[in-house]
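One chain follows as structure tokens, the form predicted alone.
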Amino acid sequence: MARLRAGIVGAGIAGASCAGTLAAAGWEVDVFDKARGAGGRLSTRRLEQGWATMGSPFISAKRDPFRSQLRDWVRQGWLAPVRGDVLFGRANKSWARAQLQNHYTPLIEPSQIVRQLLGNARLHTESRVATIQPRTIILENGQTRGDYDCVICSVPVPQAVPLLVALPRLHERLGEVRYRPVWSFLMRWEGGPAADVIKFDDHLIDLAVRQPSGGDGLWAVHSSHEFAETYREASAMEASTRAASAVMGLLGLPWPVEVEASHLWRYAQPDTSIGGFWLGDRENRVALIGDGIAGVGVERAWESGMRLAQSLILAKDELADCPSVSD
């Protein structure tokens, strides 16, 4: 008996976890990203002295399976759970502090836990896709690989958009979803309080990570959303000097903020979502995955992979195809 084929569309989490779960099982999957690697959201930044993630700042479970795969990972040495307590407010006002439950922090590089759920799964990396018809996937250099029994799309919404013209039944539902941007940068400096993570009270500036690679004094700061939205099609300098001016004053520096890296998210998080695992067509045999149809967090676009996955792999003894609208 011939093995079921799968093609998925997108390398992140959500595609990963799908891509290992069917492979698992016995299919051949193949996975096409643009990037040169694994990652998504999660991919890492590589520096002279280490890494750093400029994508999602923690990992964090509510519920199972996920806590239980979290856990794992924790054996295993690639999270710890985040410790001590994370600081919140300005220098200017005052600073109080609270715990994180249930959030971890990697101990690798991110990408490379991505790239342990891809398992067995073939990752080609610069693939280009170009557009995604019935049970086949054409590839932006003109090479078409089909005959797929499922094709899975597992990109941003707005992304996925414009390769699912073809398919009129998907296309029409994505309409729905909206995301919001955030600006990621890798700022270095010496002082400011004592913490591992600050929430900041501000409109511009959300986050600071301290980065566990890459030297000290490293961390990863994430803008509002607000401030994204401003500065969205602002050059990377600009929007980098304004952000370290912002959090120079949040925490009381005296001197400048150095500013490393910066990347702008431009699909950082959906703020609606389709609703259910996937959204699948099942004649032409095309679903799509991810925190846009599933809701927002690393969590969800994990479960959104699995759960298709796992009902490909019960129907496949009925119909190797994939399952209509679900939750």
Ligand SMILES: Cc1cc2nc3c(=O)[nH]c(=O)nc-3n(C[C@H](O)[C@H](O)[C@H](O)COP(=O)(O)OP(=O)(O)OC[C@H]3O[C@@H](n4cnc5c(N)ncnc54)[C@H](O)[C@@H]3O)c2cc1C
Given for the second form:
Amino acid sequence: MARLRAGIVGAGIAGASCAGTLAAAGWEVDVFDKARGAGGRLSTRRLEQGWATMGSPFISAKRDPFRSQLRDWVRQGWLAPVRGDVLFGRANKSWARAQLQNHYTPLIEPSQIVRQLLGNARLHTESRVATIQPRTIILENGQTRGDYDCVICSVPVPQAVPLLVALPRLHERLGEVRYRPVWSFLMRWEGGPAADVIKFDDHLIDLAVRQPSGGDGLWAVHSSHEFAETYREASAMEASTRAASAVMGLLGLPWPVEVEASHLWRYAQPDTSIGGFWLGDRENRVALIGDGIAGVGVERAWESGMRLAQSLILAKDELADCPSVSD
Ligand SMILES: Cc1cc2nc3c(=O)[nH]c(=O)nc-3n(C[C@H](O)[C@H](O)[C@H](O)COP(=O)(O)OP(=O)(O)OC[C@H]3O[C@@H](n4cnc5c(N)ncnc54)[C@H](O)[C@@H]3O)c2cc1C
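With the form predicted alone already on screen, would you show the form predicted together with the ligand?
Following is the full complex, with the preceding chain placed first.
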């Protein structure tokens, strides 16, 4: 019997968990990503010595099955619980020291964890998808890949909208989902509080996480959504200058903060989602997964991919029509 075939757009954690689960069940799986590698919002920036995380700094699990997946990654030495000093608050008010419960930090590049989830699926990098049609993926360079038993779109919902105009049943549901942006920076400073994570009580800056490689005093700093909305159209230089001066003020630093890299995540986190684990169009054999469908965070994204794959495997070649499955 011919192997079932899936085409997946997006090699973030949702696309990868779906791809790997299908591939492990014997499906032939192609995954297309516009980026140079897998990872999506879990991708990292390479440094001369090591790497730094500019996307999600933590992975956390509230429940099974992701909790047991995390335990497995901890056993393999890929993740460790966040242990160091965590400060909450504001320097000129008072800092509170506390632990971050159930939060894990990667010990290897998170993009490698995502890469490993892909298993035997074929990853096509630098392959931007322009259109999805029933059973068919059309790349921006004009190539058509077709005859899939199922096409799965695993990109942030606003990026899925232009891909799905040929599929009105899915397309019309997507306007409901909004994402909020975040500016991320790699900053270096001397002094400041002795901590590994600083959670600010501030309207401009949200979080700073000390980076294990890249030498002393290197931090990934995440802006608030409000800051990123204000500076969404600003140059990287302007956003960096504003954020660095906010950090200096918040930490009372005597020396300037150096900004070594910056990135605007236009679609960092959804503030609404469709609900359920996936949104499916059975007739056309297309489904959507990811955090805009299943809810914010790595855990929900991973689970949406895995649950869709399990359902496809159980149904053999029938894509369950599942606009809103509750969990
Ligand atoms: C700054 C920041 C901090 C965060 N902090 C946390 C946190 O502390 N805890 C937490 O749980 N979550 C956090 N998140 C959210 C978390 O990272 C996401 O929920 C999760 O990674 C989403 O995975 P995904 O697979 O759904 O999407 P993505 O990771 O966005 O994957 C989508 C993929 O699709 C690709 N793509 C898009 N368009 C196309 C196209 N046309 N053709 C081909 N490929 C395409 C992209 O390149 C990308 O690789 C954070 C996110 C950001 C940005």
